[in-house]
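Below you'll find only one chain, the form predicted on its own, shown as structure tokens.
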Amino acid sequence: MTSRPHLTDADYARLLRLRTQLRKFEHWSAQQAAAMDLTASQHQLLLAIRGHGGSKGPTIGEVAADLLVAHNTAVGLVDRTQELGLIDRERDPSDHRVVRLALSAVGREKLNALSAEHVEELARLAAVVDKLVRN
């Protein structure tokens, strides 16, 4: 068993402030998504699709892994988000058994608007986190 450093009252206070700031960001993010008529999960799904590396869109399994949810949970989220016209399912051209996800034009517009705001907010959060880590 490895020895862990002794944590001070100040360490616990910093951890609390850090977790509070992260929760505030998540709450703020959910509010921004709601203002665009999206749930926080739908926003995360759009981001997972757009942020997926490579030239092909992600599969539902890959999105489930990014969102830390079970495959069947991701399927339901994809179904509901597709019904809103925000994403499309496309057959992989090289393997027709594989279904890939892509943003629709409307989904892309909503994600672009949300992402610009989030980048600005993350810059503010980074400064707060940096200060908490250094003190």
The other form holds:
Number of protein chains: 2
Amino acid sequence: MTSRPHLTDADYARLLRLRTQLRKFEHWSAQQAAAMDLTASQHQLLLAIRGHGGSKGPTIGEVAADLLVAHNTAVGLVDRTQELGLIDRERDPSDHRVVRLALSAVGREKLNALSAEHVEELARLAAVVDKLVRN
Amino acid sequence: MTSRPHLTDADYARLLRLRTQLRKFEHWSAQQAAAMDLTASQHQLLLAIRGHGGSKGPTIGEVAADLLVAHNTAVGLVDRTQELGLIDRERDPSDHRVVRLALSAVGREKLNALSAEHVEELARLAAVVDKLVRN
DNA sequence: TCATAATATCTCGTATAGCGATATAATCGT
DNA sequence: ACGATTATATCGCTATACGAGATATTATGA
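Please could you give me the other form, the form predicted in complex with the DNA, since above is the form predicted on its own?
Full assembly next; the chain just shown is listed first.
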């Protein structure tokens, strides 16, 4: 534990502005997802499936690790997202314990519609955060 | 709506890595807050109060705007955080409709203990995100 | 003045998301 | 064969978030 200088009012104000920028991005992203009738978590689940390397499709445990949530949280999220017809559960033929996830046609379309603008918005976020960190 | 190039597998993988970095920061921050018996939202409420400019202390409506949540969400968050003894509600003497928020001594201490390491971690996050955005 | 509007907060009901504990099913190791 | 491990599912609970509507206070207009 290193000794730290006392934080000033200005330090706290800057910390608040930084967190506000992160919040604004998440909020904007959630609104974009909502416009496609998705929650933010459902959007992230679609991205975790689409962005997963390899041909086989990720397991529930793998997306739970990607999303930094407990496996049972991922089960509930997969349940709700599957009910919307955005993803499919498929038992792995070589290991029947494993469920592999795949995007449905609708899921693929919705994720595609969201992704390009997210690339742009993330670039903006990076620029603003970098500026704030450098004071 | 400008026409956009088709996103590749690599684009989706990069998008996933970017969101994963943001998630890791939020997850780390939530764990730091939990170590102080705070939820992530409660921590952000403390910061919104501490980082608010002016001498008078923010109203519930103001912190709701800072946190990008509806006012009734902020009411519930303030209720729970006040029950923990971290903040105080004070009716504005000049306008009895308004509730102004202030940190308690315990709230101030917990926020202080969290903030220095958050400054450092945010600097790391900014560097990693910047690198990923620039490919 | 007195009714009404505007503002600020609070209450109630419901949904998502998250976790710990526990259960079930399939596979692996010996 | 069979106990241990792995993967997923279920149950019960809390926190967060919102919409709708209620209450209290202040401001405004006829």
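Numbering follows the first chain given and starts at 1. Here, rigid core means the biggest group of C-alpha atoms that superpose within 1.5 Å across both forms. Every value quoted in this text rests on a predicted model; they were computed, and no experiment measured them.
The rigid-core alignment places the CA of residue 37 less than 2 Å apart between these two forms. Core-superposed comparison between these two forms: residue 97 shows a Cα shift of 3.6 Å.
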